[in-house]
Structures are given as structure tokens and as C-alpha cells.
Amino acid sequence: MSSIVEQELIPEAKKTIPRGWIFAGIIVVWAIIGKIMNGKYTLAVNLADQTKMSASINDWANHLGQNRQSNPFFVYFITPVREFISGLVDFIRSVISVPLAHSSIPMLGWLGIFAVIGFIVFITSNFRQSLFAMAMIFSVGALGLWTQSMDSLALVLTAAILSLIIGIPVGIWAGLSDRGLAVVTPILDLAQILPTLVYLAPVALFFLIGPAAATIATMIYTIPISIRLTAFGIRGVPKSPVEASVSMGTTKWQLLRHVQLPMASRTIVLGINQTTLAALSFAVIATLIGAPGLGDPVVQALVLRNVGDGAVAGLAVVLIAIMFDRSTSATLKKQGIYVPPSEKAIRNRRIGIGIFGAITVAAIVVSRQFKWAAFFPESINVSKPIADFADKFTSGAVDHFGFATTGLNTLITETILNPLESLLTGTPWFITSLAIVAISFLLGGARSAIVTTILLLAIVSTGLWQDTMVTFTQTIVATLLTMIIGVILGVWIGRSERADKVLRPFLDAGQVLPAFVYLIPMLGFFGPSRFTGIATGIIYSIPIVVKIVGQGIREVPVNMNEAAISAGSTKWQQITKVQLPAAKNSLLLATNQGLIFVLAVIVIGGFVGSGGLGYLVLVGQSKVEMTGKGLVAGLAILLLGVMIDRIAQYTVRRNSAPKQ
């Protein structure tokens, strides 16, 4: 009797249609309508045609250029800032790369720079890392790109120093103040979403093409990194030391100086590491707005499809990046050693610094006096063998495995890319918008759908709907393939320590390399095509996806795995039934980050035939009459990036919320 009463009191569970079936239904209806109404109301715009928005912005940009000399904003703010930063870059270049007036060499010849870099690394870390840094910088010279490398180094140092001067204080404020964190968080999130190529045109419009504009664009990219990591370090300081200091009557300044900053120093040093590497990464692409250095041979190699020369320039970038990364990483390890050194170790350290300092001073003097120490020896040049090897390797790979590269290109293009692009660009814009909003609602709920609707209407207002859908198509395809590969590798490293040790160096190196460097080999293997940009996006985004997925798999509770094993589950069942479902939030986060990283590369894929918004941005920078359209394309990229990020964020929140 009681069981009958209980059955009556317990409401019957509502039967719900699985979201997978609803998603499939949306796609089917969308495809059917798209087939029926193919080519109608697609908002297509020819490359040479202006939209209403782009025409207005083009007129505004022309007016801005004509009134620079009389506008107070330019006269009293933009011009002084531009001159200050240009002067700072020129000063650093005069020290390490550009000959001084009435002289044939900079302040420091190559031997002096070689010794100074070794000495600085020795002071901040140890002698082994100092030797490694000197080996890296010597290798750059051996590639025949000493002057270009020093130009890049000057720009990176200027941008990194200014970024840290701004970013660390703002990060401290955000770390100490909840209000400060609330102010900077939306800006930091937006900076993470915005692809690097989008910064260039607006900055060049205000600051003109040159080292100043390139430095400022680099700073816009790097400042958020230093802010975020500094704030994270301050907020990560344990409460007990802070409370103990406050109870002893410590002032806020003393608390910050003697407790919070020292305890957050490792994270702040990590911020310096990431800021410097990001500056180097951006300095390559900043060559499009006048950045001196290694970006120029990289871009020339892409334009001329010269894989060999591109490989040499790319290798120089990689060597400098590795030098920065290893040197600052060694400093991090030193920060983590809490055992105080003995008196003997301190004495030996001081003697070592004195000897190394004397050698450095001698090297500087010699580099100012002798030609062989001032100019990197031309006899030491391995660029041609490396370029020839890269050309032969690429051509050989294409000759012997062309069926694989061509087949893969054709397979992905014809089976996934073309049908999806036809659906997104050939269906009436309002039908496509409704379908995307419905998918957004299905994934992230009502708020996600509302935000998506607003952003899609904003994209329509730019007049670049079809180009946006082309870029969106490539982003979806690249992210899909990235997640397939990333999940497989992530599960592997999450389940196997040996696999983690094998893959970790490649994943770390992959995150260090600028996206531009990846384009060169991909161009050699696949030629100029949409798939080249997609393949580059996959290679660039895989490291972050693999790391996040691997971390998620490792964090699955041990008792869940043990229960599955004791129940007789196979490895495949453990992965699919236990670990992947338990790591769902990590998979969603990996998808979010993969989308953002992929979009950043798909945009620069305009260099290798990807078309879409990235190509419009490049055209806008190269042709004055297309400036407005390039700027609007940048705005459309921003709107698309925010839409992708919001859908992913709302999806994560919806799936993370406790079920009632």
C-alpha cells in the first residue's frame, strides 16, 4: 500500500527529446531550406564594391588623414606619444642594430651584444642557461639575419618594457581591488578574443605606419597578459601571511612590498615571460605596419612562396623565442628555490658575477674597436644549406607524398568545407541567422541566443555577411578537426605519464612559435588554398587543446577510474563512459580556446588564399581606397569572435550548473 502511495506522490518523469536529435533536426531543416532557396538574399558584395558602412568609414579615415596637423587630439596626444615611442625604439636600435651617426656600427657590436645577453641571463638564472642563451643568439647570427634579428629584438624589448610598466601596476590594482578586477576583466576577455591582425589597421590609421605604430599594436596585444598574470599572482597569495601582517600593524604599502609582491613573484616572472614571448610573436605580423626585423623576410617568403628563405627567417624567430622562454623559465625555477644559499655559494656567485662582468666589459670595448667583433662574420653563414634543405624537403615530400597532401586537401574541401560554406553563404541570411540562433539556444540557453541574435544583426549591418560566413566556415571546420586530434592526444597524455613526457616539449614549443611561422611549411605542403589556412589553424591550436584535455583527464577522481576497472570495463569503456564525461568541462573549455586560436590563424590565412575577412583586412592595408572596407572587416572579425566566445562561454556555464 505504501509503495502505491509513493508512486502516486512521485511525479512521472518528463520525457525530453535528446539535444543531439534537436541539433540534427535544425541542420536538416536548414539544409533543405538552403537547397530550395540557394543563392537568394545572401548579401553578397564584390571585392571592389563598398558597403554603406565601409564607404562612411573610408570618408572618415580620409578626413582624419587630411586634418592630422590641425586636430588637437593628434597635435597634443597622438603625435607626442608617437614621437616618444619612435625615439625609444630608435635609441635601442642604435645600441644593438643601427649604426650611429658618423659611425659604421651601433653602440654595441655583435660580440658586445653576445656578452651582454650572456651576462644578464647569468645574473637572473645560472651559467648553464647563460651558455644556452649565447648559443641561441650566435645561431641567429649564423643564419645571416643578425641585423634583422636585432631590429626585432629592439622592438620586442621596447614593447615588453612599456607593457610591463603599464601592465604590472594595473595588475596589482586588479589583484588588490574587486572593483579594479571588474573593470579590467571585460577588456582582458575582449583582448583574448580579438585576432592579432585586427589591431593593425586602426593603430596605423592613428599612429601612421612605422616602428611606433608597430610597438603600440604589440603593446595592445601584450599588456592584457601582464595584467592578468600579475592580478592572478596577487590574488593567489595565501590569506594567513596577509592576515598575520595586518594583525602586526603593517600598512597597505608595506604589506604589498614585503608580503604580497614577494610571494607573487613567480607568477609575475611568468607574466614577464609570457609578455615577452607574445611581443616577439606579434612583432612578426607587425611588419605589415612598419615593424623592422624578421617579419619582413617571413612576409616576403609567404608572398613569393619561397619556403627556403621563409624557413630560415622562421628558424631565427624560433631561436629567439626559445632563448627568451628558457631564460625566463630558469628564472622561475630559481624563484622557486626556498633554501637559502650558503656563505660559500654566495661568495662564489659574487666572484662569478665579477669575472663575467669584466669579460662583458672587455667584449663591449673590443666590439667597438675591431671589425671582426663589430660585424657578425660573413664566413659563418648556414642560411643557404638550411634554405636548400627546406626547399628539397618540401618538394620531396610533395613529390613522394603529394597524393596524401592533395588527397587530404581534396577530401576535407569537398566533403566538409564546400558543403558547409555553401550552406552558410548560399542560404538566405535570415534563415542562416535563425539556424545559428537556434543552435546557440540549444547549446547555451536563452541568454546565449539573445547575444547571438544581436551580434548577427551587427554583422549584417557591416555589409560583409558573406565574407564573415566564409571565415566562420573555415573556423568551424578547423576547430572540428582540432578537437578530434586534440582529444585523442589529450586522452593519451592524460592517461600516460610517458606520453606526457614525450609530447610535452613539442606542446611547449608549439605554444612559443608565432602563428606566422606555421604558414610557411603549410604553404609548401598544400599550396595557396583555403585548406592551408585551416591546416595552419589546426597545428597552431592543437597544443593548448591537448594540454587542457590532458589536464581534465588527469583530474578525474581516482575512485571513478577504480570503480570502472573493478566493474570489468575495458580501456575504451573507461575513456568513453567515465573519463571523457567526467572531464566534460575541460572539453568545453578546450573547444572555447580552440575556436579562439583557430580564428586568429584563419584570419591571417588571407596570405595563403583563405579569402574571407582576413583577405579584406590585408587588402584594406595595401590599398588606400579600400581602407574603410578593411576596417569594417576587422569589426566583423571582432563581432564573429565575440559571438563564438559567448556561445562557448554560455555552453560551459549551462553544462557546469548543478542539475535540479
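Positions refer to the first chain, counted from 1. Only the largest set of C-alpha atoms that superpose within 1.5 Å between the two forms is called the rigid core. Treat the numbers as computed from the prediction; the structure is a model and nothing was measured. Compared with the form predicted together with its partner chain:
- Core-superposed comparison between these two forms: CA of V365 displaced by less than 2 Å.
- Core-superposed comparison between these two forms: CA of S379 displaced by less than 2 Å.
- The rigid-core alignment places the CA of P72 less than 2 Å apart between these two forms.
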Second form
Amino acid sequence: MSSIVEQELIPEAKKTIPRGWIFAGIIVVWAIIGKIMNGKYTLAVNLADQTKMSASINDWANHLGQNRQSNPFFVYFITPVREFISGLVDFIRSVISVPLAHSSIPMLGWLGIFAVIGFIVFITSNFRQSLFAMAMIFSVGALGLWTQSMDSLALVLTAAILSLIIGIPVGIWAGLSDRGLAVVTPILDLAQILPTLVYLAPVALFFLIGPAAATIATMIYTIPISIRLTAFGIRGVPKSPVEASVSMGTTKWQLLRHVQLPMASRTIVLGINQTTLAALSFAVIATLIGAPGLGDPVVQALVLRNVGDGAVAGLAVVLIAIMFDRSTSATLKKQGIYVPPSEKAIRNRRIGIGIFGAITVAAIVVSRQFKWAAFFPESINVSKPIADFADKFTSGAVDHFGFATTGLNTLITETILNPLESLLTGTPWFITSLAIVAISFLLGGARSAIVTTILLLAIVSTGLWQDTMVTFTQTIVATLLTMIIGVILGVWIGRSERADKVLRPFLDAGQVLPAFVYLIPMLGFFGPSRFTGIATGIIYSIPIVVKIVGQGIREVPVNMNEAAISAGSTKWQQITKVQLPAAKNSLLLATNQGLIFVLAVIVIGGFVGSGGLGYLVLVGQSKVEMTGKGLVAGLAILLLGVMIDRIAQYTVRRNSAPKQ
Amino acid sequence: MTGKTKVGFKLSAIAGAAALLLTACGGAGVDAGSTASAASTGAPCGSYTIAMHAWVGYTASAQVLTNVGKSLGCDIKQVKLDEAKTSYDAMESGTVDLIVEDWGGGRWKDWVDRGAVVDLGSDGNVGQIGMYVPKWMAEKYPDITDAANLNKYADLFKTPESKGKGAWLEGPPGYTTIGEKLISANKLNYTAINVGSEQALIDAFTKGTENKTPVIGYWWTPHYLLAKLGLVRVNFPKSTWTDAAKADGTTDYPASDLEKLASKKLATSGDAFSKLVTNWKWTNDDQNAVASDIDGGMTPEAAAQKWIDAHADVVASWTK
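After the form predicted on its own, can we look at the form predicted together with its partner chain?
Once more the chain from above appears, this time first in line as the rest of the complex follows.
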């Protein structure tokens, strides 16, 4: 760790011109040229106008639609896959949410589902968790969203199960074989930076709007997670037991089954946990391509700017997430500590399972025979007070702080957003590109500059340069604000246990809550504007930034800080001179993550007046003649994401403080 | 390890037992009621899903059909879906069966040609999209209603979002919009701002009317808000197009019959709901009455039922 202190002691200024100055120089030159050549070579394209690429993709997409019934690729591959997944979702829905033919209830009435969930959690963890899970599922019913929740549950289960069926074997392969890892890693990296909005349209193009397309889109999101965690688990198995088994002559299969898988089981269960939660968080956005369930009321609330209904639906998503999280985490704990149970404990548990099982079976039967057990009682409905509270809270806030939110919006828009946007979009494209490449070189070195150049040229060739720059501007501004707030909060929780305790639940909740849900109150606060999208992006990315920064601060060796205190540093000096510099790696990582998270959400700002690429994607979803442009916009988002990620990665690599 | 295998075994055993139990139960008790109600109305009726587009007027139409359909013993579901392609594709894949009002002037042609969607003709509503200003503006600046004068007033509409030009509030993503074309073809000093949703436009017009702040935006009839706020239309040269994709932007939006589109399954089933949908026709005023109640805080179900109860004769003519 001493190297960091030395770095601090020998300022870089002695070696070269400080990078800050070069950076400022680039901006100034850029701005001056921008001023002189403002509005020339900006590659602006009207919304309804096609670019070369979008026109040809449009033709291709239409052609695809017309040949759906005759093209062998569709007839023998796409359609069967769609029908299989559709059948699977429909089956699960017919068990828990959609009435059977000639019936008014699904296979199980609410009481039956309630008992089955409790029973499953009881078997996989314990009675307390089971009670907790049942309480959660009951609350969802009390929010008046039973059917929608069951629809979401059906979709989440289908997507999660299929993801695990595909992801775990691939993960095992990547865990065992280096070649496997080499094949999988770039795909996983790409998947991680791919904003969710991007692949909805292509999936819908092939699989048509409906539950099948929604499930497949969800799987694209969740499969990488299950692969990553499985591979990670297998690779994490200590060498010695593996070597011992090999020396005893076990076959590869035996080794996998009896040593590697059991020892990696904790991480694999964590993978199941993460896969399921991710599928759930995707359920809302999947509504855009026909997912039934909780996304429906959320999007409806967004369209009607109904904060209350949005809050209720969002709460239901969170409750289900907590249920999944708690019950799988409990399974994890149970696996972690292995205390051989006593005879009595085993017997008690068997009796417990027997009794609970019998009750469950009874509940199933009752739920199919009596109305009160079949339909969740309408008299138990707490959604109205919650919705009213959320409405009153937001409108009260708007009434009282409206001047502040409007002021904040105008301030940020006029002082940062507009100047930056006109710099990026109003300057000739080659000047802006040059400036971005120069900054990329400054931050990440020659390789970073080369990659940036290639990606910028690719963006230009999509024909959507202007829109990409609009989105890029918003991403930069949102990330800047996120980092300011995130570092402050991160330092706070890094230094104070109490702050950590206070903030952590909010951070956790923020991570499971779909961004759509808080887009609604943001719309209430800031009206339809680019800042609404930015604010949503900030909220979405703050939890991860705060957590990484907090962790970084906490890992700063205690003695460094103590040395500073004994040297008479003030608190401010401790933070700015010791802790933040020492946590440089975490800050860089947090910025990287912040950028990617912000980009993923800023594009859904297209719903609330943010314009840019996100809006094009949305328009492409609904207008036939815009399909191509929407798809190209998706591609541009992807290119932009890769560019941001590459620059950030090279910067991290180049500037990381060396490990001790 | 052994513990886990046992759990797995138990789980499957219980699942098996439960499955047996379900099959044994056969026709469950709860179902008896619903089959009886279907039987009492005579002809059996199928199960259909209506694509729900975002605007309130659409909700009004769809909800009235839902209520009447349910009273005929049909199983009617609603799914929120975007306009046009999204919904046509959904019809093709069999997830939805009905669009109660489509504004598209023939954009469904490809789907109809390949038999995935059936055009059932007008629903009786006539749609008119246009650019509108609040009433007070039309009174204060009488010549603003002629699009040729819009540039004179562009400065009034400036906002931080509008890049130094007038803010032209454009319709939501899925709606038929030609704002940018109108702006460039008529050389207007305005920036089209995509506010994203109907609600955002309602907010803008409501605030613009209450606080007398200048606002110009996309609006349409039938819609209850038009009468409520007294919005005034800005006139462009008379429309020369029907398909928005082919409009050149020099002329206004056309008045168009709003169409009912059905899936092949619904159009050819000949059951009670199919007949209802084919016969159903109502006026802009009818739709506004229901939509206005929904906006006033009634649930769509209640607002639709109120209209149905008050117009029993009209409803009867649909179900004949």
C-alpha cells in the first residue's frame, strides 16, 4: 500500500503537463471550433426520415414478416421454439393465474397457491421463512394484484427455469474448461453492458409480441447471470480436494458430481437467487413486448402519470422479490453451516413435512371447491390507502417543493445539459469525434483511442449520430451527478456503521425496484423533460455506486487513516487526502458501473420526453415504417455502451493503483 | 448430499400426489356457477382478448364492449399493448383478438393481405388529429389559428427543452404523428418535443389553460378534454394524405374513420362476441361521455356500465 502514498508525494506534474490541463485544453479547442462551425456537418436526421441502414433494415423486417409462414428458418426453428415456450408459460399460467377452459379459476385457487408456496419454502429452508414467504404473497393479494402477480410469477418461473437449464451446464463447461471460459467470457461481458431496451425489438421481430417473446427476452437477460455464477462457483473450488480425488482415480464425471458440484453448490444457489431476481426485475419492461402481469399496471400508471397505482404495483414487485430473495438466501445459509441433525430433529422435521404437506393438499382441494378459497377476497384490499398516500406524498412534495424541482430542472438543463448537448451535437461530427478520441487517449491510452475511433465510425455509419450524441450527453450528465451524490453517500456509509445500517435497506430496495416504477414520480416532479430521464438514471445507478465506493473506503487500511489523524488532519483532509485517493480503484470501478447503469435507464427516458435513441426504439416498436430505425437505434445504443465501457475499462487498467 | 436428494424425492412425491388429486377432483365446485351463467344466455361464447391502447377514449370503447361481452357469457380479457404493428403482430401470434379503434388509415394492409388481421370497418367514431392551443391564446392572438402565422408567435413557446425555438409538443410514440414533417415543410421555427404520453399532454394543456402559459401541442377528437378545456385547432392547409408514412408535411392531418380490426379467430367464429363486435357502432359523443366519467375518477367498468344502463336500446341493437 505504500506505493499509493508515494504516488501522492510525487505529484505527476513534475513528469508531464497535468492531465487535467490537457483535458481542459481539449474542451476549450472543441468548444471554439464548435462555436465557429456550429450547425455544420452535424448529420441531423428528422424523426420520420430514414437513413440508408434503417431503410434497408426496414425492408428486411417487412420481408421477414411476410415470409413468416413459408421461410424454413421460421417454420422449423423460430415457430417451434415460440410455440414450445408459449406452451410452457401457458401451462404454468393455467396452474396459477389463467382460468382453465370452461372454468373460472386456474388449476389452483389462491389458497392452494398460497399453501404450495409456503410448503416449498418450508422444504427448502425452514418454517420461519415459510411463514414469511406466505405473508409476502398474501400482501401481494391484499394490494389487489393477485392475478397480475401470478402472471408475473408464471413468466419469471418459466424464464428462470429455462435460464438455469441452459445456464448451469454452460457454466459448468466454462468452469471446467479454459476454452469454454474463453468462448463464454466476451459474450457475458457484452450481455452485461447491453441495455435491456435494446433487445426487446429484435426478439419481438422474430418471436412476435406475446408471452413467448417476453420469456425469451428475459432469458437473454438472465442466462448470462446463471452462467457466470456457476462458472465462478466451479472455479472457486479449492485445488486440494480436486487433486486428491484425481490421485485416487476418480473419473471426470465422478469428480464433477461428487466434489466440484457439491463444493460449488453455494455459489450455484446464489446463481439461482440472482437469476430469479433478475427475471423478476425484467418482468416490468417485458410488458412492452407482451408479458402479462405486474408490468401492465406499472406501464399503465406511467401513461396516466398515476403515481399511486404505480407505487402499489411497484410495491408488489418488491414484495415478491423479497420473498424470492429471503427464501433462497435462507437455503444458502442452511447449506453453509452443516450441523449433523439429531435423530429427534430429523423426526420432528419429517413430522412437520407430513403435517404441512397434508394441510397443503387440503388447501388445494378447498381452493378448487369454494369461492372464498378460489378468488382472493376482494374485501382484503389495502391498495387504496397506499395509492392515496403515495399520491398525496408526491403531489404534496410537488406543491411544496415544485419551485425547487422546477428550479433544479432548469438549472441543470441550462447550465450543463444544453451547453454540453449543443457542443456534442452542434459541432461537426468529425470534430466531436476527434475530441472524444483525444479524451479517450488521455484517459485510457492508445488502445482505448483506437477502439473509440472504430466505434465512433460505426455509430456514424448507422446514420443516427445526432440521436446517439443526445443520449451520450444525458448519460454523461447523469453519471456526473450520480458520482457526486454517490461518492458523498459512499464515503458516509464507508466511515459510519450507523449510516450503513440506515442506507442499506434503501440501496437494496433501489436495486430490485424496476426503474419504470420511479420514473412515474420523477415525471411528477420534473415533468416531461430530459432531466426526468436523467433523474431516473441517477436513482437507478446510485445504489451500485454507493455500495462500491463504501466498500472501497472501508477497505482502506485503518493504520493509514490513524496516521493521518495523529498528524492532525481534519476530517475533510482525511477523506480527501487519504481515504478517497486510497480508494481510487473503487472510484474508477464505480464510475464504470455508474455509466453502464445510467445508460441502461436513460434510454427508457424516451417515455417521458428525453428524446434520443431511446425514443427511436420506442417509436420503432409501434410504427411499421419505423421498425428499421428502431432496430438501428438499438444497435447505436449498443455501440455507445461498448464505447463507454471500453474507455472506462482501459482507464481502470491504466490508472489502477498497483496492488501491494 | 443425502439430505438434498431426500428433499428432492419428497418434493416430487408430493407433486405427484397433488397432480393425482387434481385430476381426481375433476370438475371443481367453483366452476359450476360460471358454466350455468353461460348456458342461460344460449349460444356458447368463446374467450377473447382486447388489445388496450393507451388513450382514454380507447379504454371507453373497449370497456363497453368488455362489459356487454361478459354479460353475454363471453370470456373477455384486456391486455395493454402498443398501437399498430405491435398489436397486429400480437393478433398474428394469437395473443389478442380485437383493436376497437385504429387510426392508421390502412397501415394494417400487409397483415390483412396475409390473412392475419380482418378489417371490420368503421366503429362509428371519426378521428381528427391536429395541433391545438388553449382557448385564451386563440382569443388573445386571433390569427394564431392559421398555421401561416405560427412563426410570429414562436418566441412565446420557448422552453429550456426547445433549443431556442418554439416548443411544439408532439404526440406520444405510438400515435400517428407528422409533427417534424409539418415543421420542416412549412418552415416553422419550432422544435418538436416528444412528451411521451397522453397524460403529459393533458398536463401541459391543463396548466396552459389554468395559468395562461403559452402551449401548442398535438391533440385529437374524439376526446373529452377538447370540450372541457375548449382547445382551439391551428389550421394547416387541408389534408391530402391518408397514410402518415407517405405524408409530405405540407398539409394537415386528415379526418379519418376509426376502424375495428379483429383477429381471424374472432372474425370467423360467428359467436355472440363476434356478432357484437361486428354490429357495434357509436358516436364521438357516446365515447366522450364514458371517457369523461373515467377521467372524473370512475373505474372504466363502472363508467362503461353507466352508459350501457342508460342506452339499453342501443346495446340491444348491437346484440341482435
